[in-house]
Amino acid sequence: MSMISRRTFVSSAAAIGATAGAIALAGCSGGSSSGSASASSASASASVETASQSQSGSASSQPATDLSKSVVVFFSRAGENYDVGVIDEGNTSIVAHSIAGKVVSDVFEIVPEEEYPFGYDDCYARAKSEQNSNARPAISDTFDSFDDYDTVYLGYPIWHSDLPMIMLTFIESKDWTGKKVMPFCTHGDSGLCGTDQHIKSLCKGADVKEGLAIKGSDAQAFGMDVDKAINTWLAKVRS
């Protein structure tokens, strides 16, 4: 099975949230890490876009001037991944979605200059070299307008129990300073393995919120428990 083409992009979670399908995940225990780079199964635009821009013409369309602070920044990955198989779309990205469709947040998804690779034990190693030689793998968009955003929730799957090598490459691009950061992590049995406070001592200035952990076997599923959780965490985080 040949990996889905995959783009960056950053669109109205309106226009695309309803599309989130399969799931990708890495565990954080040694040996159950993989790598997560995600393939979207939409079609999206390159340039920012508001929520209210797409829902042109809709009555409940919020003001452009409150939609466009907040946006959901996430990595994923598709292909063959531990404990869920071979999927069309990350599960970071599926948990990236429904987030992005109940605050109704822009979407940008960070997405590798070179591919990661499909199978299993080959992304594995990769990431592993990463994490080993402290790499930052380059970005193919920068997201020149992320200052535009006051608000981010930031996603990404668990890689040998910490944040994929390419979050450092995209946090330490950007200016925190000011902003409010909500992290979200998919992973294999591990929960958060301290990633919040990594991004707290990564992204400085910024007001870092606690954290949500999905599991990824769970979001490929998407059942009600995690629905649920996304709601409870989201109640904490905007309080």
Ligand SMILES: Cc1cc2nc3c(=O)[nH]c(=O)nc-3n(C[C@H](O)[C@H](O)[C@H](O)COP(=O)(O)O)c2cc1C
Contents of the next structure:
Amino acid sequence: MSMISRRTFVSSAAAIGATAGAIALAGCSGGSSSGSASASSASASASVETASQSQSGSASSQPATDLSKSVVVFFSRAGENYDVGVIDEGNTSIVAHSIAGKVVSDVFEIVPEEEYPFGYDDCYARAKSEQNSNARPAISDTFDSFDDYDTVYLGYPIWHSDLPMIMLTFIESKDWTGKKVMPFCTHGDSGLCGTDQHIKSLCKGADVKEGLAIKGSDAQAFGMDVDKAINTWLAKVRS
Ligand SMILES: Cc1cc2nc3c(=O)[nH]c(=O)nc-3n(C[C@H](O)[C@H](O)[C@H](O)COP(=O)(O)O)c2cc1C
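What I would like now is the form predicted together with this ligand, since the data block earlier showed the form predicted on its own; can you produce it?
Zooming out: every chain and molecule, the one shown earlier first.
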């Protein structure tokens, strides 16, 4: 599988070995998946990575035709994860930066105030507890310039067959009226799990497009199949 160059170096997680696959992932039904190819960025003023920063070294294989101001907002976690071992950059972050390079958009990373555990099992347990208690984990930066953007590419990992609760913290803190929202996720094997529909119900007044789902291990390997899945999805949701 040929490799696509991208902005951030990612260590060879596969070589380290997947130690985190022991816990079965929750399945789900009803999730549509348009792309089944199955860095920490920033910090208030430094939190938004501008388009020129996200462009450097990325593969911009698709010309930007969308003249609206767009931003890629994502949550992702490095460390030990399902099916990929220990990774330096989260799976969703890789897809987020690829999208940002292709559509020439700014990037905002949702960074939790309290970092999630490095270990998969510990993170799995905390995420489950947050879901059970309907928590809204705090985000370290409020992204005050959010209103300047009219197109939002919204990325996240599937956690327990749904959005990580911190995505709800972010979504509920913003006014989505009139925005175009393009959801994308990475996952262990479950696809979108209906999260694009969940986002539709949360982002009141937004035009929420069909979601993209990329398997996390595929995002880490980032071959031609993933690149193509992203391009195909972008062509569809931007038309
Ligand atoms: C807490 C937790 C819960 C997860 N739950 C699911 C799940 O229900 N279904 C699934 O397919 N993958 C699940 N996964 C796997 C992640 O969705 C997958 O590894 C994803 O690519 C991680 O993205 P990230 O590296 O950007 O955080 C889970 C992973 C974690 C850490």
